[in-house]
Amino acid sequence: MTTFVTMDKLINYLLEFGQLNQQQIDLIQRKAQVLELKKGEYFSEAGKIPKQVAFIKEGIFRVCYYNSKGDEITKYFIDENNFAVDIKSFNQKIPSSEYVQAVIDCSLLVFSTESLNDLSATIIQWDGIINKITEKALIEKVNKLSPMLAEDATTRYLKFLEKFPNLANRIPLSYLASYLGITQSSLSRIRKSI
């Protein structure tokens, strides 16, 4: 069955955080919807209440917002085998202040709020698994951001290259520069100097 292959990554990922029997796995698979996003398309937008959570099967997202100066800032990138959502807005059902955008073509498995509620009500371990995933993802964000402050821009760029070796030259400079906390021209010069 195609479905098995399609969902394999998701199920394996979930199983890292807790046990699930076949019946539960089947239910999860039935609740997930396949979604393809083209490069540049938005998964969710600032001002709207997020109604879905995405598991990134393939591709890369970025989360971005506009700061008080009006600059577009890339807050972080999310790569495959991770969930993506503005978790605060999603949980509290308040409009998001961020955009979640596909920076390359993405294959997603999407869960609606209702599906997640069903899973939570039906699968006793579900909330525990989701909490572990959420916590891990947030800790990783903190631990990635925190050292950046102490590093110079070149080091931050090199670390980005390590993490996303194929991405740096395929996305607009502006995405990356604002993530690294530098201007586009500085990033251009750093690229040249390496």
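Predicted model only: the values in this text are computed from it and were never measured. Positions refer to the first chain, counted from 1. What we label the rigid core is the largest C-alpha set whose atoms superpose within 1.5 Å from one form to the other. First, how it differs from the form predicted on its own.
- With a cut-off of 2 Å and the rigid core superposed, Pro172 has a Cα displacement that reaches or exceeds the cut-off between the two forms.
Show the same protein again, this time as the form predicted on its own rather than the form predicted together with the DNA.
Just the single chain follows, nothing else.
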């Protein structure tokens, strides 16, 4: 039962970007594998070539890296009903420079490189659908990152709460502080003052 509900979310998401007939939908459902990740586990790791793409049914991922000082930096979060992959590394088959980690327990639908290639070869409009999804994701990524650079910490936090109200209480403060580019103690002060 849960798998079909999950598949429905995935199929409905794909249908936002193009049309699919029942035979194509059935093929997509056969190619997807269910994967459960526990909090703290990695979906993909820096230094490795990503070999699969995930659709997040439940849970939150964070994309992070280590800077030259060895500090862990959270770049952004990915929540339910979104695809997750280091697209550049996946497409170019090069090692990733980022980690994709489960912030909380996650339930995923995963497509291997081989499955995606099969879907691309079989479903004429597949590449167009994927291109539209990728374009949307890149625009959202820019919108998540760009405004953060010019604002003070309190404004960044308030805008995060405004844009991502469903995430604020589901992610550890240390990850949120890293994303906002501030220390955890600064974030605590900001939260107390609001």
